[in-house]
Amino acid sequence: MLPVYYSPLRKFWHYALRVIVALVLLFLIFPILVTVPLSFNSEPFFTFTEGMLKLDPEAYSTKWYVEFFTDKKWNIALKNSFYFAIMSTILATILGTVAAVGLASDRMPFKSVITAILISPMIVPLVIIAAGMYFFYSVIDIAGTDFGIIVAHAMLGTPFVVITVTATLAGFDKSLLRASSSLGANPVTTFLKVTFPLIRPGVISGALFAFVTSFDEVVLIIFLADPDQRTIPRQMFSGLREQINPTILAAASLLILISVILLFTIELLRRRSENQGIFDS
């Protein structure tokens, strides 16, 4: 129920936020209404056939998903995805962490040009960055080497965690490093056992964000990888321009679940922070 003193405009402007709101969330979603119902299409086709809008079900099938699971070239990628992803986190989430946990510190010198750095991989164009790489790689010869795709994935996921656990970090209380000092306690000992336990939300989260963009990448493996270092996106993105095949859009949706999981996991560990946040208060 609106409340009562509302004029007949802003009654309107009420329901028209919301019809917006509504056709912006429509317009973003689309593509995967679109694209999850066409993966269980029993033609080989990427359209919509008489069948499926008819509800027929002999018309759709789990076909090209079992193909994606037992064809040996989607089989390399997915193992290559989740190889560079896992690694490249783990790399990006210990890089990222150090870096806002320095950053945090009020004797860090020059903090705004750092985080400028630590993040512009998130503002310059990937092309642009991902054509420096392999000119650089280059020189150095580690082009089509595993150590520089895992390198390259970790730079584009490092802001993610910086931003995350800095957003963490600003609502912690640095009396109690002082106290764990004061104790006894080393720094090390210190940031295991009083900061870490603290910012593990955002740790958590910026590494899943880490996860993720490394998952979906495909510009960087266009420039830096060998035919047999092919991820799910690059394999994709080759299927696209070799031969058309539903699969694509099997692989494509379980893009999407994999996502959706973790933005759920992200939005959890959130509410946990939020939850503990006024807890300790």
Given for the second form:
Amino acid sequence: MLPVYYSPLRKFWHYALRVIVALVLLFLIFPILVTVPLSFNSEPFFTFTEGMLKLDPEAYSTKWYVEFFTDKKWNIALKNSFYFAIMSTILATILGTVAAVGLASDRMPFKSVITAILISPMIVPLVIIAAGMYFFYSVIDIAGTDFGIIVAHAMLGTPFVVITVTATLAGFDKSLLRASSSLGANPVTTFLKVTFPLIRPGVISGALFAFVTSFDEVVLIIFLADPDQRTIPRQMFSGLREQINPTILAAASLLILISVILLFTIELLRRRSENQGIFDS
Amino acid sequence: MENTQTTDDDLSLTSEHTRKYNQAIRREKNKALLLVLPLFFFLLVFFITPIGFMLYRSFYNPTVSNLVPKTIEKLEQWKDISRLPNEETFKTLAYEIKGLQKTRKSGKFAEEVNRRLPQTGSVIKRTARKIKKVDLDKVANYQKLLTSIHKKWGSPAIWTGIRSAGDKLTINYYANALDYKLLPTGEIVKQPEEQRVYLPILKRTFYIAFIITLLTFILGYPVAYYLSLIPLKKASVLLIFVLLPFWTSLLVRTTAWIAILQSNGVINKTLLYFNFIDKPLEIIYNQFSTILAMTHILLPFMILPLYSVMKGIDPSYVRASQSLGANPFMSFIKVYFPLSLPGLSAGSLLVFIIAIGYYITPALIGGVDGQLISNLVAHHMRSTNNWELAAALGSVLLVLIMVLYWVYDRLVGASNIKL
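What about the form predicted together with its partner chain, after the form predicted on its own?
Next comes the full complex, this chain leading.
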């Protein structure tokens, strides 16, 4: 119930705000909601058929999912996507975590400049990075290699790891490090036994961000990858340009499923790290 | 354990203490630097160096001087450009074109010169074709030979064209990228109105990015405001609506917009069904669809920083202003809105920076008038093979982004990006 002293205008704004918010949230979620049912279309179209609207079971089918999992091109793409994403995530997470631990030190010189540099891969447009790498890779002769793709994707993922790990380290009580070393632990033991368990939520969410960055990335793949290195987004990109068919929607729905899983994992981690008493919010 | 402070009345630090203290500080500093070093080095090799290569490529093009090195050498000694170069130069070029014809590189040479001086490519191609059958060792007058193949060899213009195409270092591509043209004489003039392509697209990129920033503000501000008012439990449920699109692949969201907007897509079908329209609206493959889809994609980047700032605004300020007599509207404008500005500037800059470099969505649903500067860079890389122009356009974009990033770092701080 609204307070009785609210003026009619105030009441109007009260409801208007809620309507606007509902509409914007609908706008945000609508495209995702549309994609999933469309992927069960039995016709080779990107649109709801009459049968689908009448909820006729005949109009629905899982054949595009069968197509996705049996077609050779999509299979290669699926395998490549996971391979590049996992390898680049490992590389990005190690480099990013170590750097974040250094950045969090009070004694770090040129902190703001270095932070700005380490985060810049997130800011520079992908087309520019792609153009630069295209020249560079042909000079150092790693064009079309898996190594080239993995380091490129790892590079894009590092800023996310740096940001998330730095954020967890911000609430980190440094006297724990002194306590650990006064009890005789060397720096490596201290890191593994004290620092790492405490920053683990940040490391994992950074790793998930790096994973998604690589898994979604398509511009660098377009410029740098060979046809047999194509990934799911690359396959979707060429599918959307050449012949649109609902296998793309099946792939899209599976990617939505992956993002739902990742989103909940991240939120769970965030909550867990907020509940640990050691961190100040 | 050593203790530098011995007693209360002996607080003075000796030089020995200072030295030890400084040493410890230095050790800490080095340790921190050492930890950052691997990533820094990694980025230096795989991020900064490639961009450096691109910058280098934007004003360095050795192609022509590699193809016809001797001719370029001769042309460098050619001083009086109102008259033709000497017979020796004609001879050298004739031999070099024949050599290129044999290795099938004459087309590349023609293409490169044509880029500098339009309508000369065909002259070189024709010359290469004819010269194939000529035994050059038996020619008495090379100038006569070339001018008989094409009369353009008899005017100095084409020679200045070859010479300037042979310049390894040139600002030509930057001039082109900004719709200027570098004449073979070294003058820089503005392109004729109808041939200006790049500045209009640059302007359009800014315009579209601005509109998108404005739209994300208009749509995002009420959402962030509302989320900051309601209890945390409820807010975190509603935040899923913001975070799920944020986590969903770009390609997925663009695909969804194609399914929604295409001529027999969700919107058109619905409107046709209810007889609101009698033929499908053209709402895809144009500027409208680019702006709509990019607004959708970038909206979370506005809502999240706004929300995190608004959550920290103490509601008692607004109550205080109202108890002092401000009406709700005034207290919003004078008190709440200024307090939310840090979130607004962070969100707007982020959205704007991402928008002006966008490639995928315009490439897929931008049609003709929705293409942005990034699409042009990609076009010159992939379709026309004009790498140098692509690099110059990319460098212009990079400078713009760097300026904006610097502003962002100043205003918000790069380390304050929240995920």
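The term rigid core refers to the maximal set of C-alpha atoms that superpose within 1.5 Å between the two forms. Treat the numbers as computed from the prediction; the structure is a model and nothing was measured. Residue numbers count along the first chain shown, from 1.
F264: CA moves less than 2 Å between these two forms after rigid-core fitting.
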